[in-house]
Partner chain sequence: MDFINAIILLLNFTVLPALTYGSQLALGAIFVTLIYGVLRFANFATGDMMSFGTMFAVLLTYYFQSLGINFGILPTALLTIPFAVFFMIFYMLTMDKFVFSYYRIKKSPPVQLAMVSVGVMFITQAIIRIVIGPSDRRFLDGEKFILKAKEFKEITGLNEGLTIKSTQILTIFITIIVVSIMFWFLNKTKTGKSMRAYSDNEDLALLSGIDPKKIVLITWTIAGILATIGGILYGLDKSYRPFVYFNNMLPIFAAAIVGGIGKPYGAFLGGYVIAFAEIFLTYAYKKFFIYILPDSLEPSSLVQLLSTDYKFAISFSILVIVLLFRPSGIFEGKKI
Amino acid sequence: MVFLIILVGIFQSWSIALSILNYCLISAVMTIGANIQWGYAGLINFGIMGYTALGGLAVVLISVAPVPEAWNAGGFNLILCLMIVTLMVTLIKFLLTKYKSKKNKIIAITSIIVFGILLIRSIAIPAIESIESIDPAKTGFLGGLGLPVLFSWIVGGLFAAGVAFIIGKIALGLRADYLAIATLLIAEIIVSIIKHEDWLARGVKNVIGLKRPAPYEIDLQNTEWFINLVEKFNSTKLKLINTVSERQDILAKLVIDASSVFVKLCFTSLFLVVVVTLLILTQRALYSPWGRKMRAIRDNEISAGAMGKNVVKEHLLIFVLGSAIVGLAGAMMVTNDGLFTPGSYRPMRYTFVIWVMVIVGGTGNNFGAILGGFAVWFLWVQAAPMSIFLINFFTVHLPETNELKIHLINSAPYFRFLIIGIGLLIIMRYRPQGILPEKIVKH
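Could you show the structure of this chain alone, in the form predicted on its own?
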């Protein structure tokens, strides 16, 4: 994979190569999270995009500066609604323990829910309308806390873990196929809420200009030390140019290219730290007594339960841990992009790409999950350029106006589905356990 990325840098550009590398690292974090759930415990979670969206939402809510006008218009009323919801939950829990009669419980709880919903609607709807009317072209939402963006990565994991805990309490009792359907639909619900609640994160209007833990290219291009560094690095090339004006033009172009590479290298360093840290922790967990217990539950729940293992509790724990890592990956992705686009989270499409990564790499093997993330994402991005190169190579004898050649070139972006599909079929036929299958260490 390193060799392939270097080839992209040589034949295309180093900026493109580093962009691919950064997304490969983000994909590796996602596959680690999915592999923990499926490879360690045998849990099928098709709601990966929902937790990814929650991680991205955390970046907005944590790093974006608050919008004072929106808070004055209705923000505090929404906090009041949140307090009412908390009070409703507390009262319902109290009534469940107080009343022994099932009929009294139903009447009391129904009354609380109906009254609470009516009260919340009467407060929230005018507040939301007021918030979304505050300069909707630029804001129209509450904003965030204005904190450092790296802090949002932790919060993104916590957001995903919290939602996974609630979902796990409800859905983990379902059979495997029903669990897969439930998690997929819950992910659709999460994404739909984020897309349509403009007061929360602008919905499909998107949030741009997010903070990032790396310098901006324009700042580097106007910084003396960086210009001197690029000039020194390319001194041999610049000496060959005679005219001063031409030398300055080429230097300016080199500085622009180098600034993009430098920023991407900063992100690469951060993402590498996350991937290596997760790999060390997950490897230690996999071969610890806890990891052996999880594999025992995965292989035979009935036997593990008969030996006194709390299967439900362990399933919930692994579900929360895996979702938290996926939420972390979602926060990393939005930070890398610098914008939050809820419309790009499509569970029915990208969830299965992540699953293909895990299956191709090797279920139950952390190194395999990372390799699958790299390999599949590389193919996903480079399928079109590779297809165009092969089409031009095999149709070089045909004129440019040939209908077949034009059709193939226009279809090149869709070859990624064909290539990944063929690759998955080959892996499932000749290497069903993945490129790097799970390694069982006997103690």
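Positions refer to the first chain, counted from 1. None of these values were measured; they are calculated from a predicted model. Rigid core here is just the name for the largest C-alpha set that superposes within 1.5 Å across the two forms. Compared with the form predicted together with the partner chain:
- For Phe115, a C-alpha deviation of 2 angstroms or more is recorded between the two forms after rigid-core alignment.
- If you fit the rigid core between the two forms, you'll see the Cα of Ile189 move by less than 2 angstroms.
- Once the rigid core is used as the reference frame, the Cα position of Thr90 differs between the two forms by 2 Å or more.
For comparison with the form predicted on its own, would you give the structure of this protein in the form predicted together with the partner chain?
Here we give the lone chain, stripped of any partners or molecules.
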């Protein structure tokens, strides 16, 4: 895998290779999260997309500077709405225990919900409108807390964990395939809220220019020590060039290239720290008594329950843990991109591809999950160039103007769906345990 990425570095560019590597690492974190749920506990979570988006939201809410005008315009009303929602939830909870008759209960709860929504809308709509009208091209939202971005990674995990706790509470009792559908749909709800509530994170208008835990290229290019470093690194190459001005030009170019590589390397090392930490933790958990208990529950829920294991509680715990890791990955991804684009969260890319990674890599094996993350992500991004190569290879006898050839080349980006799909089917058929199967350690 590393070898493949090095190949990309040599043949395409180091910058591309590193961005692939960074995404591989992010994918690996996501697959670790999904693998905990599926591999350790057999829970199907098709809501990966939702937690990823929540992680991304956390980055905006934590690291962006607050917009005081917006807070003055509508902050109070929105906080009021939040309190109304809390009140509604408590009331409903209270009613659930109080009323015995089903009919009364349904009437009471429905009226609370309808009334509450109307109330919230009447309070929130003017507030939202005034918030969104404040410099809509740049802000038009409440902004964040202006804290360091790395802090948002933890918060992203916490956000996802909190939402997963609620979802887990209501949905974990469902049969496996119902759970898959329910989580898929709930994730869709989460994303549609993020997309349409502009006051929260600008919705589909995107938030750009997010803070970074790494230096900016432009600063690096003007930093003395960095230029010197690049010069030293390339000294043999530079010595071959005679004229001073030419040398200066090339050095400037090298510095620009090197600065982008350097920034990406910073991200890579941060991500590596996360992946390695997670790997150590999950491995230890897997072989701890707790991990054994989880596998026992996965393999036979009923008998594990009969032996006094609290299946529901353990499932909830693992659901929350796995989702938190996915949320962390979502925050990492947005930090890496430097922008938050709610419109780009689609189940194909953020749920199903991640699942393919888990299944291909190896269910229940953390190394497998990481391998799956790397391999599938690599295929996902390199499928298009690979298929263009193959199309050209097979249609070499056709003239350049051949319609079929042009059509195929234009469709090259879609071949990755084909490759991923066929790959998944082949693995499921001939190696259902994945490339690196689960290792059963006997004690």
